[in-house]
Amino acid sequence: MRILVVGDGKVGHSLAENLAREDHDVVIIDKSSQVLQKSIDMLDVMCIKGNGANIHTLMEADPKNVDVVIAATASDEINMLCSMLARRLGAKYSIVRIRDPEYNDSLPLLQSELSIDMTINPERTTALEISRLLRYPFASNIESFAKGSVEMVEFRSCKKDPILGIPLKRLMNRKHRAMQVLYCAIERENEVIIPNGDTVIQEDDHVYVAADMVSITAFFKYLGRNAFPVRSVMLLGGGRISYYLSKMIIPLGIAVTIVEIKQDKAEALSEALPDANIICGDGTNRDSLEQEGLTKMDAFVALSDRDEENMIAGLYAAKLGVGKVIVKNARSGYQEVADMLKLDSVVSPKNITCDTILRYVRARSNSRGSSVEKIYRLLSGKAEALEFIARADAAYIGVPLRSLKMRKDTLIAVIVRNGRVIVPFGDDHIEAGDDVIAIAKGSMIVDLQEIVQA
C-alpha cells in the first residue's frame, strides 16, 4: 500500500518506521528540513518538504495513489485540513489525529463534512487505559479484546508468588478458577518468550496472562495481588490527559488531586472539573507531594511534559508505600529504565496512537482475509497481541489445535464464541466467527492463517 504521513513528529516518525518495516511504500511531509533528514538517514522512505495542507505539496505525493493519508501534525486544524484536501485528490482512506477537548461533541459532523474516516485522539486513549489500571491495581497493564470480554493483563512476578518453579502444563486447570488463565508472554532479562507447557516462571519475569475478568480477578486473588480499591489519586500535570481521566474517573467515585505548576493551567482546570481538587504548585518538589497529601493517597500518575520529571515523581510515590503508580512515558529508550526502577505501570501515547493506526492499515491492506481487528504491542514492541475473526472458508475450521501446525513463536491465546471466553487446550478448534487472540514473537502478522495452517 502506498501510504502518506503528514508530520514527522515522534508518532509520524514511529509509524512511517512500522510501515516502512511491513514493506509499505512510505511518504513523509513535514516543514522541517532537520527532522525530515533524520528519517531520510535512518528509513525507507521518500520525504517531501512543506506544509501538508498546501496542495502544491500534496500534489508531489501522487495522492491519485495514496490509499492511506496519515495527518498527524501537531495542529489538529491542520490535520483536518490536510485530510479533506488529499481525499479531494483521491487518497482513498484518512486517519486525522484531533487532540483537542473543543472538538469531541463535533467530531462526528466533522468527520461526515470532510470525508475523515477515522480519528485518534492520543490522550484520551491514554487516559482510558490509565483508567482500567486505576480500577484494576493489580495489573502493570491491561488491555482488552473481544469487545471487552477478554483481559489481557501485564505482572512482574515475585518472589512469593506461588506459581513460581511450576511447568505451566502443570498450572493449567479448567476446574480450578484461579488457574483458568494463558500465559501469552514473558519476558526475562530483555529476552521475549512465548510460553509452553514445560515453561517455567522465574521471580522478576514481566508475565502476560488472558482470561475473561472473572478468571483474571481470580488469579490474582489467588496470588495474592488484589488487596485495595482505588478511592484516591494525585495527578502530577494537568494537561489533556489529566483532564480527560479526570472526566472519567471521578463519576467512578474516585477523589482526584491534580498538581499544576503554571497557574493559568490551574484555574482553567479549576472551572472545567469542578469535582477535582486542583492545586497550584510544583508537583517535582518532594516536600510539596507530601505537603498536598501523597502519602494518603491510593494511587499516583506522573503526567507531566518531561518524562525524566515523571520517573522521578513516580519513583519517590513508590518509596512512600503509594499502593499503585504509574508513569508516562514518550521515549522508547527509557523503558528500560523504567524496568531497572521497578515502575511496572508505565503508559505511552506515542505506542498507543501507533498501534491504533497501525491496526487499521493492516485491516486496509488484508480486507478480503481474516484480517487484525485488533492489535496490541507487548514488551515493548517485541511481541504483539492481535485478534482475529475466523472466517469459513478458512482450512483451520473444525481442526483441533493439536493438529494444526504453529508458526514458530506464535501462540493460540483465547477464543471467544457466541460471548463464551474460552482458553483453549490441544482438543479446542476454532469455528467460522469466532474472536480469535494469538501470540506473536516480533509479528508484522496481517492473517491468521499466517499462524495455524491445517
Given for the second form:
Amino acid sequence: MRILVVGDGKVGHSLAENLAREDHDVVIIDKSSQVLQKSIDMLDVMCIKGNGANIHTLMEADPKNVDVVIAATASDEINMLCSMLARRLGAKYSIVRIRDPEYNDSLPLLQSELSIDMTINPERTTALEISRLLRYPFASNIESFAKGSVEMVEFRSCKKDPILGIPLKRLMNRKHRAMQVLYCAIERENEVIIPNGDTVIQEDDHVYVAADMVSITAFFKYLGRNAFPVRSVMLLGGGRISYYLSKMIIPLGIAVTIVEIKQDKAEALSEALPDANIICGDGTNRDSLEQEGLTKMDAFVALSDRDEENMIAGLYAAKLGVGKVIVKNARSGYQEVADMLKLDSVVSPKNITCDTILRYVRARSNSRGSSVEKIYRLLSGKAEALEFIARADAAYIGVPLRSLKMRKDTLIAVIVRNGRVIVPFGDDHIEAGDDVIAIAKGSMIVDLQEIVQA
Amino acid sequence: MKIKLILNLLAKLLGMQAISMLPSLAVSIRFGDGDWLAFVQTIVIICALAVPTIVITRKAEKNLGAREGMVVVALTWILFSFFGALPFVLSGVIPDLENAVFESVSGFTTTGASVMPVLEGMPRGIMFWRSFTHWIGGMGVLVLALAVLPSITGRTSHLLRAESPGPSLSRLVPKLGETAKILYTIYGALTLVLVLLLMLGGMNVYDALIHAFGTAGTGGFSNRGLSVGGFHSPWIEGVITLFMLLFGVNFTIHYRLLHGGWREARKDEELRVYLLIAFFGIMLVTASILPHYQGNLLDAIRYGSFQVSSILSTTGYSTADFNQWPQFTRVLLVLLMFIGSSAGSTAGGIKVTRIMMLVKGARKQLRQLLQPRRVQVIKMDGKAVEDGMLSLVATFFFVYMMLLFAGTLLISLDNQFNLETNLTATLSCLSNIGPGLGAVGPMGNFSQYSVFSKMVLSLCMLAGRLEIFPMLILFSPSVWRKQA
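Next up, the form predicted in complex with the partner chain, please; the one we just looked at was the form predicted on its own.
Zooming out: every chain and molecule, the one shown earlier first.
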C-alpha cells in the first residue's frame, strides 16, 4: 500500500520505519529538511519537504494513489486539515492524531465532518494502558485479546519462583488452576524465544503468559506475587496523561496524588480534578516525595517530560518499597537501560500510538481473508502476538492442530470459542468464527493462513 | 569501518559483473573471432575470487553507514574497471594492463577516451564489451545492483547517493529498489528505440547496438576510426544528435513525461536552462563555423549541432574534426565541456543545476554588497535552496577546478604536449567526455601518454563519474581508522 505520513516526529519516523519494513510504499512530508534527512538516510522512503496542509505539497505526494494518510504533526489543527485535504484529493483512509483534550467531546462530529477514519490520542491511550497495569500490578505489561476474555501478561521471573528450571511440558501437565496458563514467549538477553515443551524458564527472563483473568490471577498468587489491585497512587508530573489517567481511575476508588512543579499547571489540574490531591512541588526532590507520603503509596507513576527524571524517580520509588512502579519513556533508546535497571513497566506513548496505527494499517492491507484483529508487539517488534478470526472457507478449519504445518517460530497460543478460552493441545482444532491468538517471531504476518497450513 | 560488510558487497557486485559479461560472450561466440576464451577466463577468475568471499563474509552485519556507502561505491568502480580490463588483456587486443585499465575505466565512466589507435578489424566480442561498459556505467553499477537485488543491503540510499550524478538524489517512487527498476526500464526502452532508429538508417544490428550503448551511456566509443562520421549518413547523425541530448536530460523528467505529460516536465528549471544552453550553443557554433564550410548552412548546422550535442551531453562522438575549427568555436566547446548535462542523467560534467546554483549564488552575493541588509533566498524550481546545499556546490566546483589543475600539472610531467592538449585532456576525462583539443582531439587518442599520466587520467575519469567526493574519501586516512 502507499502510505503518506505527515509529520516526521518521533511517531512519524517510527511508523515510517515499521511500514517500510512491511514493504509498504511510504512517503513522508515534513517542514524540516533536517529531520527528513535523517529519515532518508535510515529508511527506504520518499521524503517531501513542506507543510502537509499545503495543497501543492500534498499534490507532490500523488494523493490519488495514497491508501492511508497518517497525520501526526505537532499541531492537531494541521493534522485535521491535512487529513481532510488528502481525503478530498483521493486518499482512501485517514488516521489523525488529535491530542488536545479540548477536542475530546467534538471528536465524533469532527470525524464525520472531516471524513477522518480514525483518531488517536496518544496520551489517552497511554493512560488507558497505565490504568490496566494499576489494576493488575503483578504484570509489567498487559494486553487483552478477544474482547477482554484473554489477557496476555508479561512478568519477570525471579529467584524464588517455583516455575524455574522445570521444562514447560511438565509445568503444563499439573492439574492445578494456577497452571492453566500458556507460556507464549520468553525474552532472554534481548532475544525472543518461542517456547516448546522442553523450554525451561530461567531467572530474570521476561515471560509472557496468556489465559483468562481468573487463571492469571491464580497463577500469580501461586507465584507469590502481589495480586491485589492498587488503592493509592502517586503521579509525577501533571501533564495530559496524568489528567486522563486520573479521570479513569478516580471513579474506581483509587486515591490519586499528583506532584506538579508549576503552580499554574497545578492550579488548573486542581480545578479539572477536584477529587485528586494536587501537590505543587519538585518531583525529583526526594524529601518532597517522601513528605507527600510516597512510602505509603501502592504505586508510583513517573510521567514527567524528561525520560531521565522518570527513570531516576522510578528507581527511587522502587527503593523505598513502593509495590508498583511505572515510568514513561518518550524515547525508545532507553528501553534497554530501563530493563537493566529492572524497571519493568515502561510505557511509551510513541510505541502505543505506533502499535495502534500499525494495527489499523495492517487490517486494511489484508485483502485476502481473516484480517488481523489485534496486534501486540513484544520487545519492540521482535515478536508479535496476533489475534485473528478464523474464516469458514479456510483450509485449516476442523483439522487437528498436530496435523497442521506450522510456520517456524510461531505458536497458536489460545483459541476462544463462544467466549470459552481453550489452551490448545495437538488434538484441538480451529472452527470457523474462533478467535485465534498466535505468537510469531518477526513480523509482517497479515493472515492466519501464513501461520498454519493444512 | 565495517570491512566484512564492504567485502561482502564488493564480492556480490563483482559476481554481477561476471554476469554482465555474458552478452559479450554470446556475441563473441556468434561471430567466432576467437575472443570467447578471454571472457570465459575472466568470468572464472571473478568467480574464483567472489564466491569464496561471499561465503566467508555472509554473516556480515547489514547496516551500511554513509561512509561505508561512499567507500563501497568508489571501490566497486575501481574493481569493475580492473576486472573489466581483463578481457582486453587476455584476448591480446590491448596487451599491456595499464592501457587496458585505461580503456576499461574510460568505458565504465562513459568517457570514451581511447588508447586504441586502430579500431577496425578487432574481435567483435571485445568491441561489444568495450561499448557495453558504457551502457552499464551510464546508469550506474549500483543502480543496476539495486534494480535486480533490492535487498542487497540495508540503507541502500547511501550507495545510490554516492553514485548518481547531481547534488541530490531524487526518488521517482518511495522505494529505492523500485526507483532503480524504473530508471533501468526507461533507460533500456530508450536504448531499444535508438537501436531501431539506427537500423532504419542502414546500420546492421551490431553497429546499431555499439552506437546505441555509446549514446545511451553518453560514452562515445565507436567501432570506427572516424566515429559516427564514418557512416556518412545525415539520418544516423540526426538520430544520435537527438538521443545524445535526450540522455543528457534528468531521468526524472523522462518519468514525468510518461506520467504527467509535457506540462509536468516543462516546469523543471534545469531542463529549460539545459535546452537553452544547447540551443544557443548550436546557434553560436553554427554561425562561427559557417566560413569553415564555405557558407554552406546545412553542413554547418549538421556538424555544429552534432558536435555541440556530443560535447554538452559529454558523449564524445564526432562527425567532424572540431580541432580544425576557428578558435572561438573551440573555446566555446571547451566551456561546454565544463557544464555537462543535467543532474540525474547518464552524462558527466559539473551539471547544469550546479552551474545555475553557482550563478544564483554569485548574484545573491553581488546584491548583498550593494544592499547589505537585503534578505535573499535562492530558489530552484520554486523551492528554497538551503545554504548547506549551496556551500556543498561551491566546494564541489572548487575541488573540480583543483583536480583539473592538479591533473594537468601531473600529466605535463611527460613533457610531450602543450598546455592546450594537457588541459583539455584532463578536462575531458574529468567531465567524462572523451576527446579534447590538440593531440587528443577527435582524430587523436590517448595512447601516447606515459603510464603515469594514464593513471592520473584514469583517476580523473573515476573522480568525475562519481562526482569527486566518494573517490577523494578513499584517500582520506580518517576513513580507514578504526572507530565506531
